[in-house]
Amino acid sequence: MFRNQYDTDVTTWSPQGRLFQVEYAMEAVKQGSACVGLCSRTHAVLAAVNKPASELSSYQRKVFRVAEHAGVALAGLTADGRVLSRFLRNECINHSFVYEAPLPISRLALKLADKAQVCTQRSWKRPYGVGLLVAGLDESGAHLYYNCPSGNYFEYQAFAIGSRSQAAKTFLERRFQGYKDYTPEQLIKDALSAIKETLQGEKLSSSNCTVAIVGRKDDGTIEPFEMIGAARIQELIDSMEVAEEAPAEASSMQEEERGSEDAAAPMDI
């Protein structure tokens, strides 16, 4: 993308229907670390990865609780990620006051879409850049949105957002299909694995990434959202590499058993 005579207003529209100003906060988005969210009929998954600006600094947040039934992940400007969380807050704390019942998934994702819409029609204003995954359990069940810079929003199965997150939709499209009726445990482990695949070869550890989980249980109590420790989530990692290494073990095995036979097989005479 580079500077042109349409992107100095986002209200200017150029000759071929585009705005340039929001197509650039859509950028930001893809240059913001890699986030993925996943959710199964009962749970839904955050994870994000931890990328400190330098050696020196550390990271920013870029998982937040906005209710006890509901969180968010970004990628993007975590600034501006910081003001639509507290505005998200806001208002699942107003719907629970007023109705005394908590904010549906999906009217929470328009609310925010709505409010991401009104900066690109205001001559004033800029877009947000920053893209947000918004997971959350309500009566119908867990769910897991996806919300543009542009206003637009969209319902997901499984998403990832941020840099290098096409390495991670590619893992999420393989195995998305049977995510319905996934424990959390594997929702856990499919997110820790689609964030290693945006690493490119750096090792995943609990202290480059974050997730959290929100739920119903089996006696229909709802899970918190919640951020999980990094005990926990160092044990899962440890798990599925040695669930990795196995197989691979076995099938070098094998092959030394065949080289075996094949040296001491008799000679015809």
The other form holds:
Amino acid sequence: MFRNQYDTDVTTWSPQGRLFQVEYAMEAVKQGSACVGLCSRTHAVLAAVNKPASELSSYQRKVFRVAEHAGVALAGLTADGRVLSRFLRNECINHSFVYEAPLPISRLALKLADKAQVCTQRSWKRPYGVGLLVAGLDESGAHLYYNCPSGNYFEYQAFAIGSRSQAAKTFLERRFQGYKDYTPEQLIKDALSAIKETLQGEKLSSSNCTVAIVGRKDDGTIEPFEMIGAARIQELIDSMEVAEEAPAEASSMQEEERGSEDAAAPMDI
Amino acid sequence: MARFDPYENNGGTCVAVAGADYCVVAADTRLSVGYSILSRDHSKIAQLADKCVLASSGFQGDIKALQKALAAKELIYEHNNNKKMSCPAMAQLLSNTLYYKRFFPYYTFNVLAGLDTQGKGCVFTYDAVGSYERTGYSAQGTGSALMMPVLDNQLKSLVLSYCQLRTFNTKLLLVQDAVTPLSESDAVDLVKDVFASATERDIYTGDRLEIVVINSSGTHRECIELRKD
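So the form predicted alone is up there; where is the form predicted in complex with its partner chain?
After this comes the whole thing, all chains and molecules, with the earlier chain placed first.
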């Protein structure tokens, strides 16, 4: 009831202690098309749904490489996201220049969060309307962070943001316990499955999703942040579909056996 | 009246030779100051992009700073253009970066070399404030005055006549076609000879020679020993 009185300015508190403008910015994130992120001990994967604005246009880029060891996927106002990606790229370059070492992901997420917080405490600014999944590799392994427009950030084993992301989150909640030891391929497949959950009916193909991976191989060499090619994604999607059909056949065979046992039982009596 | 001198010449020489489909870049690995040797094992060659290599001699502090600045700018270019910088693009960037400090220059004598967008070898030679030219071969550094005459003797008429053949009727020398018709192994041998000669008389050149060959299959590095006196 009081929302309308206290939501004009980002610098106005509500009587319940809420900043409505910031909450409205988080709403913008929920309206954007979905992205998911997952990480294991050594690899981090980001995936996004490609939704074109119209039949005639191309889809908006939602996954950006920020440095050789890090990248982001975003949901919400992609223009804000583009500007933030440019900021993150600059921060990574400046850090490498001064320290001759890659910027640790926790520091990257912190810089982004501090930048977002500024916009929640200036009357002449507005919060960034984009949520970012920041994934990358540093000395302590692979990490995934989620940065809110509010300036909060959290580390995750796996997360999904954007529209219909709850379906993906439910999928990830069931499976994330094992992610620490997953191979890169397993991670990618789970990312694709999570994306599939958000599509709800629409067929998953390499043309409606983008997947990127970064990590450290067993021999210690770095696999730099890179988008996975469409052909490879299609291969993985196809192999996932084959795997789904095989257990379906096995379970239908089991039902037939059970049926014949029931038929046998009366004769025993 | 003691005044802080911001510069120091750490010596050394760099050479590059462009071929039809390869490029040879070489530099010695001696780092000196005055009559002392600071290191016998210091590389003057930096890889800026996959087909682009910078060899610099002069003040090592400025060389390091220049290499870092260029690497950062190259990364920004990659982010904005979704591709690595080509050698001619890097050549212009280097020139601009040097001239930016026209009134407190980078004390660096550079040779930028690699393959251009058509896969032909290219060599760009610079002065300390960014004046540059695409040539078929160049030497910069303390031994350059000893090497350039030899390179001119071996390569200049070849380059000129090669170009004149390719420009048919016009007498205009197209600088883009400034490459030597030498084979890759001949160019490497020439570079080794020329360094051996310069090492004899230039006190700042010697110890070891680092040779980098860039061609369509990538970048190949080789080191050979030079006189250590």
